[in-house]
Amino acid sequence: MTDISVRFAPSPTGRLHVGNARGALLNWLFARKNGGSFLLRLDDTDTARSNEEFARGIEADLRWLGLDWDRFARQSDRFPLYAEATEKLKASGRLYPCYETSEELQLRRKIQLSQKKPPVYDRAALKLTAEDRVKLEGEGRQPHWRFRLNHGTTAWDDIIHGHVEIDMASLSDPVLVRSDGYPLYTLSSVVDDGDLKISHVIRGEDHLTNTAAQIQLFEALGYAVPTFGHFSLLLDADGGGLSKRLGSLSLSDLREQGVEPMALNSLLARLGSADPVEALTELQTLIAGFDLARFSRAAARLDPHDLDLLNAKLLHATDFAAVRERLPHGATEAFWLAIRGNIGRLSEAADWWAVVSTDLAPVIEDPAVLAAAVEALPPEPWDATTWKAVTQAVTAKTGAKGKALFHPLRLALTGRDKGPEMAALLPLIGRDRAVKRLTGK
């Protein structure tokens, strides 16, 4: 096989979402599963849109994912590259100039679907003479240039969808370089794989018509056509095209809402393959068991639903040492076994911290039994075993049992109805507290 290459080429004209995310984490897998090198290529050529804020936060988002890159590349460092290829196209004979206006072209389509013809391209700019060509551009205009396309058949075999065909007649030529001289992104993308050696383009399988015509440009450009796999599209849990509000859902505002990045990537990893969805702590787990192979053609469902169970699985098996630095200031690891089970959020546990290391304001159900359990006491230090004998205790002075018993309890101590385990929460509130909670002061 030959060496690796792969890339993630986002434009920097907004936030990274899901969508972008997955492409990024596949294609990071496959380097890292087989060894190979993974590159991030920011396709930065609109200017316009372009800006280095969202350049910054494209890396800032890739950092959260852990995923790292080997090699780096702006293509509006490469404006010359493509202007050589441009030049090597128009020398070939294959890259045209075409002189219609976009409302011309989008007439033509009109006719053409009116007489429920395909609305492909109809090279009418090939028959254009050298003195056609000067009287329009006397007129003002100026060409855009078509690629043109060799009709018969393109085929390929994709990872994922298996063997491919194209029939190229069914397919305009494409535009690769604007009338103003601005290169198009298919140009740019294919003079960047191949310059900078990619071997595999791992990308949604919108693309997947798109491809025919690149490999026919990788080819007389004279470039090594890379090995390729598209992947699904993201659908809603309904089977719909993804949601407005979830596919424009960026990093950013997960991060903002606490979810996990290894919740995230455990998520999108596994998703439209034949491989179960877990909720894995490490990025090596997730490489171990990658392969491309096994991921479907059938769209993929994104269930929000399903990344929140999934971040609670994750924080629920974390360590201590994985989210000290991200706990309140104090909290212990007791604290944090204690409480990992029941959150879904790590912001959470600082309202659990609040509830064993502050003053909280009493809730009174039954007097009775909380007379009963300030008797009950003993002295410090407590252990687990503390929470049973207490509660023994109550139950033989008072005769309460079940929820009459542990609801007034959990209330009084925590101001909370349910949450984690007494017996391991006890200990953390303290004596001194635990008193004061359960006499009212």
Contents of the next structure:
Amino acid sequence: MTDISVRFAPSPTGRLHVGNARGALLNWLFARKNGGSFLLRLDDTDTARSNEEFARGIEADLRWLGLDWDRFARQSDRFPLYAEATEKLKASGRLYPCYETSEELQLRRKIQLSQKKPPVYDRAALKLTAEDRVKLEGEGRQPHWRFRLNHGTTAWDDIIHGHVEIDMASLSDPVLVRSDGYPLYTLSSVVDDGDLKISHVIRGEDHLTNTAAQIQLFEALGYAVPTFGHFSLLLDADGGGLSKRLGSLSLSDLREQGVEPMALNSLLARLGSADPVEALTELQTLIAGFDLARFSRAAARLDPHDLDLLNAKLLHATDFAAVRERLPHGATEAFWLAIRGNIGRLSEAADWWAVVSTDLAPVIEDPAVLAAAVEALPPEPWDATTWKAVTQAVTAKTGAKGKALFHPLRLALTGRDKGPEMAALLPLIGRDRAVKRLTGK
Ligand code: GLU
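Structure of the form predicted together with glutamic acid (GLU) (previous: the form predicted alone):
Every component of the complex follows; first up is the chain already shown.
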């Protein structure tokens, strides 16, 4: 049996966004579920657009999500391997020099389209003679190099798409080497996947046609062809491509907005699969239930509201020990247990901490109810039963019930008209503050 090995291969030309995170997570879960290894590969052959800051940002984003990697590679360290592969392909006649400028190619595409023909490269360069080439190079043209695809059908069994067949004549021969000698993605990716023995390539379905060409390239270079799984793309909840609201947001934006990484993981691990999205606090739980074959070809819809709900549910289920360091200084377990069911983002804990631990401007709505409450306050220590005892005494004294009872008390004691259970908040507020707030002092 082959060892399971997958990779996540971002280009360090920007920060990771939600769509990238899904690719990283699905690969990572696949590796962890199958006892395989997870490679982080930085696709940085485009040295002009890649930079160190983005590279470090990607690593920080993955760590924030809780995803670790067993192997690390960067393509800029591996140029000699791509050069070797280039020579091999030239020697076997699969790589041919082309001299068209991008303007010439664009014009040809336009003409093809106006003739209702598919805009496929016409292989004009294959017809050049040795003299033609010498002449073109004499004019100062440097060739770029295309991989000659074998026409016919290329097929594979995709973990998600099932049996896929691509008519290779419908594809342009891919450019593998630019005219300045730099290798392009198709080449470097296949060389690395082959050389680093990647067993499963799991990526978005925007790569489906690349896969067909890459399969031929794996074969031409003598590498084992990996198994492929192409997950559907993420769409906005209302249909279109991914919106600015969530999809194109970077992970660092989400982190700044106080999104819990496990809320995002919980959503991205199941979205587009047959399994229901649940708020899970541990990656381990996601690993246990993970099965790439349960993902569907249908587009996965991403609703920012779902992320908010998951975030809130997750906080609700989070233990004090897990958040302690991120809570305001002095916050206790009783405080956390009182508020965790009422917050959407952890940052709101600071507001509630201020409610129970600082002076508030009191809001006096019904002085009679408040006066009765002050009288009914027992000596401390207080516990979860104190609130009930106090409100019962206020009802007995004033006849106030329901909203007329609870609303003025909550408003005076917390400064807000909704929030966590008063039974849990009151002991945290304590007698001194309660008296001050109820008497409007
Ligand atoms: N660097 C490529 C990308 O970000 C990797 C694609 C792949 O997974 O092969 O699109």
